[in-house]
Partner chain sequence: MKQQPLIFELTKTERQGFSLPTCDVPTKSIEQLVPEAYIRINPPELPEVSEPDAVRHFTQLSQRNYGLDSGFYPLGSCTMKYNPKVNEVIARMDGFQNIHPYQAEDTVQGCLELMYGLDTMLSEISGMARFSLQPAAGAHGELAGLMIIKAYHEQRGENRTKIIVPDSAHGTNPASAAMVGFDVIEVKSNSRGGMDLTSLRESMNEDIAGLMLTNPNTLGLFDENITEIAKIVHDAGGLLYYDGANANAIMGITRPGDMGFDVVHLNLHKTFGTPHGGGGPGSGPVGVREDLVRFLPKPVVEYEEGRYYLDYDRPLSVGRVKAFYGNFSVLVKAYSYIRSKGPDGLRQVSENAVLNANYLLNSLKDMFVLPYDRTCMHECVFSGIKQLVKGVSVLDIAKRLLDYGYHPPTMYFPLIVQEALMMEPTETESKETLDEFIKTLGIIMQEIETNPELVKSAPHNTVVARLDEVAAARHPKVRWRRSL
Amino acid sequence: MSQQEMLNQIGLGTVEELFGDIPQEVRLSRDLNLPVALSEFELLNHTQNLSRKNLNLNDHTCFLGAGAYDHFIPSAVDALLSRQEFYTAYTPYQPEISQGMLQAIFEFQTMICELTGMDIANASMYDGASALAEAMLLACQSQKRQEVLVARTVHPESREVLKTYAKFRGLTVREVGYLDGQLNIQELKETVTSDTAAIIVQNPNFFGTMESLGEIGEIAHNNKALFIVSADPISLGILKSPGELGADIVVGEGQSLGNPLNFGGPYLGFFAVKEKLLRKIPGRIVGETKDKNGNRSFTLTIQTREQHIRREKATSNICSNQALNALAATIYLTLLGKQGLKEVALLSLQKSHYAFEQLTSHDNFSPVFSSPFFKEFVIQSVVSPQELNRKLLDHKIIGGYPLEQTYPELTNGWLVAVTEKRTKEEIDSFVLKAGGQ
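Quick one: this chain alone, in the form predicted together with the partner chain?
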């Protein structure tokens, strides 16, 4: 057999001799204690059984959002992602044989710029939360300040990630409270100082409510701080772009753009800035150039920011990002196009408002905020949302997010998301079952 043949050719007798450099005292003298190998057929059975221990959204109607959304994904997305040339390839370091991925990322960068109203976007980050943390690091570095202000209306997990990244860098994250579901502007004005590197908000925020971006951006700029907005990309089909409203950095969670929920990942973060910050941003960037025959071509560029060149002085340590998820977003946005994205946004807007009205017309539910919202809203329930959700599960409905776990002051608060996938019939049934009849 070829193994022995190969050993002979390199002048060795046994495989064991290949490992002569590994001292005996650190060698594993037993077999790994792992389950025995499964054949392909057995593996499929085993994992199928495991997957059936979960309740999935194909069999259930989903009104749960809170940062991950059940939007429709056109079939062409996965068909194209499944092409091995894309999904098995490495990072496009060899541009001559990677033009496909490079061009797709260039298209992705353009689409993100268009959505956010910014000049420059990178090739993606791990997710929305880590993108926000990197935006904070950029702001502190660029403004040479040590503190950021973040609205409490920003996703609780994003704020946790901000605090993790900040604490190890000696940065301070201060939270600013909310009023009627929006960032409390008065409190913001009282909290901002000359050491504030950035003001960070999310739009629509965690409660689904729209923030007064223009006003907040002005406060940031009056204090020579950067204005960082984490945006829901679907909402940008109908909402004014953060770029038009003064944002210096726009990041966000891109899962909604053609990526399945996958129990929380892989998703993608997007990261976009105004021109002046180009050299300071983390992550890969694809640029257009020409090959030596004058043909348009694409390559990774401005790489001197990155870890493999700048090492400890790099803008970030990120290298692998979420290229395939960014490709999914690119294909999704291509299929939906200008009109489709707007329609998805409008359908979500209309359906969530219908659901809100139906629920709040019921005695068991009352509105919590009066501020405008997009596809998600907060209501207060008479019974605990956990209990409601358990009951709804019997009817194959996945209910909203119980807010008390992260906002203790919102007693029996329930965060309900309604995407374009929910039909009137599903919404009516949800309201009926949630109402207890």
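Could you switch over to the form predicted on its own, since the one displayed so far is the form predicted together with the partner chain?
What comes next is one chain alone, with no partners or other molecules.
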């Protein structure tokens, strides 16, 4: 169909008429300043040259975590993700969509429940931060209260997302400080009130240290508040599940489960609850059933979002789950199994403690907290971490996170992450280059 034929179909004579509602003063009165078109070969070279300006983990050793982690990803994950029936499939809308995709989501939900010790998990959320914010909304709706307490040891960016959600819902977010890298229990006891809908913590927390989940959960329940835990899924290979320790809602960032760093995304959030909260969970849930022939089959069951039900009845306006990212997590967990995940967690634990001991043996570094940690820890440097990181880049090492930018009281605080990928040689080289300064 020609351009004129298309214009005739909509009752217009010229393209100019099509843009008649746009004021002349804001229209571009010249051609776009675009370069001459490139051939496929030239374009490929151009994009490759641009990509080389980015640091990548093929050429650099990474000790930066702070919420996104460099874990090993088996090659089978990408191979299976690249199959066209998965790679081209968008988030499911209809309950009768592909049984293969539905089963993959069902298996994801099952694994998240096993990891977290919870009864129900949804099909995934956008990321860990939005999952945490949705957990806050669920708690306030469930408890019919308008205030939540969040540990200051929760990821700073997640806390910002909480405050953004709260602002437009008329909710109050109050932060509780820390002591020796952990939530200050005494301050929590003094802060929680009958208006508190939920207590929110992260474990391991942003500093990498372990929170006293059992004690915190007891404080929450004694005040008829829900207990929300944001968990690192890798740590759950060796730690007691939050469900065992009294959590009502468990969320987290699933990037470390088979998803590369990708310069910041896309990632996926997981969201799991006790059965009593089933009808309030955001997003969607895939359930198991039988077809008319009695065969095992799957279907979308709970869909509490505004596109499917009356808006005033919706629990969330999040309309998509991260189906492809959740599939990567499912394949990753399937390949590793319980023992493999445990080994990844143990290696991360052991190697991070080795790095901590080696770094703090230098006069240039000192420990900041004495609380137990998992794969991330805080040390203080005699020079600014920013300067230290710049020098490390000269040796193709990506250093830790400078804490002073989000925790001003931690002068020259350096948050270092060590995963199972780091070899002894890489850690020793990192310590040597950092220690020399």
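Numbering follows the first chain given and starts at 1. We call the rigid core whatever largest set of C-alpha positions still superposes within 1.5 Å between the two forms. Because the structure is predicted, anything quoted here is derived from the model rather than measured.
Relative to the superposed rigid core, Thr14 undergoes a CA displacement of at least 2 Å between these two forms.
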